[in-house]
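In structure tokens, one chain follows: the form predicted on its own.
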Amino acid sequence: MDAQTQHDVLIERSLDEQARQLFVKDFRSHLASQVVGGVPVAYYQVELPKFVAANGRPPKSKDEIRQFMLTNPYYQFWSGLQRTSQEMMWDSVIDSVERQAPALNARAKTLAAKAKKSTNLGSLRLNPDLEIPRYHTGVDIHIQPGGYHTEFGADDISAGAIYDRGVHIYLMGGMGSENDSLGRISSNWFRLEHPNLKPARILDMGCTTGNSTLPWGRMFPKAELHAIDVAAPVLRYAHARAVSLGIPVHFSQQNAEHTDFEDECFDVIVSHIMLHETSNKALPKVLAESRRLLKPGGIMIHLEIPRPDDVFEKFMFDWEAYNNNEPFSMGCRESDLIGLAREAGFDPEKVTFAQADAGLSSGQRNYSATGFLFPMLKAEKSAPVSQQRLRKAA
């Protein structure tokens, strides 16, 4: 059965299209809850073994897991059928979109078109001379052909639509029906640690198509809500599916790096699995943005890829960087975030760490064996001292 939530620029699949993709998910579901298993057993029961008599010790590094488990069988016939299946994933749901672009792209502009017309579904602004960081135009990312940034045409939305449906087949419905579990985990945690803060402004950086963006409208919807991203065909479909769903959000194509928003004018900063999209370069840049843009007492949250402490299960989790175009997935895991916020001028006692359980099943883990837990990268901006003085005098 297929859970995703239908709106208007949802592609629509033919029986043939339904089976094929619902084939495609059960076969990632199959990898992920039946065959990924064997693995570990191959690495602690056949590989680990032979290394520890080798060299009296066991491995110090992911890296050194990765010179002999790429020999191994077992672990070579799981990586071929895991990329198979990302391959396959693409393939089933281009097909579609292909079919249904030129629907697609006209249904957009309507809604579009609808929300110039109304005070209260939202804004779309683009700026077609913002060059593509290289991060984006160097490998496609996930290996979704074209990446989030290319265009097939005017005004289109393919990208977006293409998107939409492969990260519900990527995980195979563990984002929610709405493919927004990010952004409820997110917005939640935000509500139970700051129940007395009502945000007035918010900003979700990397926003795709706004699939982790609405739960913050939901959440709070007095809030002005702001989303970005560098790419417009995902920003052109975030906005239709966005009015379709009747959440307002103001997109516009920025670099997180440097956007043109004034200075200290968010209560709250958000991104959902974007740092690690990015680069070594760019990172700090969106940090020290992301500082700039608060307001002081403003709550900044990047929630990100898992951070395994398992020497093992570190080297399960870079199957991505090296087989699925995450080139920076490593270097953002391995950074040291909090280190970095603080050199962005964030408060070295207000920057912490937070975890939340994303509550996958065993069949939508991809790698893992004990579950994903999201790391959240929480700082707040130090208020004025006059401001810091009322609070403790309060």
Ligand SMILES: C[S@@+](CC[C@H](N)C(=O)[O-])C[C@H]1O[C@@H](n2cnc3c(N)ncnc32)[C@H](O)[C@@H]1O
Given for the second form:
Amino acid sequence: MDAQTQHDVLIERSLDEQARQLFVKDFRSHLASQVVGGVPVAYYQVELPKFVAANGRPPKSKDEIRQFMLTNPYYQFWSGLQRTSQEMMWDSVIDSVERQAPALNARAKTLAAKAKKSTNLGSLRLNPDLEIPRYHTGVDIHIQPGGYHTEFGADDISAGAIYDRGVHIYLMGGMGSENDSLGRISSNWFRLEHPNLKPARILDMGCTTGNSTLPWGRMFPKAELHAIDVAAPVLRYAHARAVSLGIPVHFSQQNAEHTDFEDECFDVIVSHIMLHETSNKALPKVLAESRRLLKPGGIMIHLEIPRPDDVFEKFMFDWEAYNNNEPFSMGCRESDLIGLAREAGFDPEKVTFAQADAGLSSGQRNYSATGFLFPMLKAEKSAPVSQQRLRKAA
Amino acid sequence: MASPKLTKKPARATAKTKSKKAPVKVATKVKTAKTSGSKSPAVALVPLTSPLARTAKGKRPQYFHDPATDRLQSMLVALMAELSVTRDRLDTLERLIEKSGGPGRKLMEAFNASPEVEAERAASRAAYIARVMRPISHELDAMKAGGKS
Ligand SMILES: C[S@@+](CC[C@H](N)C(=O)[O-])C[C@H]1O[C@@H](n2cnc3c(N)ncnc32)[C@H](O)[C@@H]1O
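Taking the form predicted on its own as the starting point, write out the structure of the form predicted in complex with this ligand.
Next comes the full complex, and the chain you just saw is listed first.
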């Protein structure tokens, strides 16, 4: 099954490229539904009893679990297969992108030129001088060769083209035909919680291909929608994609730790699985920047990767940190997001936390048998006292 | 079930030998996607100036006691993929022949490859082998990067 929405910059696949990509997708589905479920069996039935017999107690932490699971043959074999499937996923997509890059780059240029002449197709603002943060240049995140930021020529959009197709295979289509389930989750939650708010300006941080940005544009077609990322190739791609799909978005190349937007200019600020790809130092800065940019009464929502409670599940979700170049994912998962939001200046009473079930099927859950819950940190910037009174009076 | 849009152009375009050193192939024509309403005239291609990266920066974990086992495992899955690709291709072919009322199997058995066809096949086999041998080229890339990658 392959149902990714076609748009002007989505790669076309030759017969063999398509077959190769679908193999990887089906292979990953098989790992998720038939193989990874054996890891808890290896743990609970083989390794845990041995550990308890030797130590007279169950393991205290995920790190202790990791120590003995690393030598379990079943875990080793699954782990190796999972890593290999991730490598093959990128490789199978890069084949198509490399073949079509000259045409894709040209098409993106044409779409950008078209947007420039129009007033309602959004815009693209790049900053070649922007420093790519160390947490991106250190290793290629989720082993996408070249990461989000590397350019292989002028006006290159390859990284975006690779990511758009790759991510679809990564979750076996589990993010929906536009890879947009996370944006739908956050925007639906926003509307549920604030049915009467009609945001005039919205910002999506760490937008990559704009996949989670567009649902906000669909929900609030009258809002001025902005999206930022540090990486130029994904932004060029995102812009072309948004023009092609007909949702106006203003993309700019900026670091979410400190942007060039004015104080208090957004009603809503969101991010989707961005924070865990930053760093210990950057995360509080992003929250502080969100606060600076929010109008009084404005709302921020940061959706993050699953953070299970169970110690064994924690060990399972750490797989990406150790095997998929997600160095900060552990630090972020352990961080007290609510506390950090408070430290960033948000009123403690206006900070909330929720978890959303992304509705993934067993063939789409890479690391967990129990489910994928995406945590969301939400905070409202308190209005100055005078405005609060006005609101009450209204 | 929405079947994927496939390029009209046959896959041959990609089946040429793909060595890492080879210059990046430039597509010959700009195709506008089928779903796009914009019938913009063909624009100048924007080729890449270097091949896309194939090995991610960052150390690859070792899963087994003997690193050779890691390589072999990856090669095995790559082989699985290629066999699956071939089966899909064959399936497509057989169905097309059947659909057009041709003598499918018979034609296939009687086929004699010309030297040109043999050359094309050799090139596509070389690309195939390179793909299955990917784990080795990764190791080589890592060694070349002086353990830095
Ligand atoms: C996993 S992707 C997010 C994908 C997308 N938002 C989604 O919902 O699927 C993380 C993105 O955040 C970007 N990013 C990371 N740190 C950033 C920062 N400090 N400022 C802006 N963008 C950042 C990365 O370049 C990358 O494109």
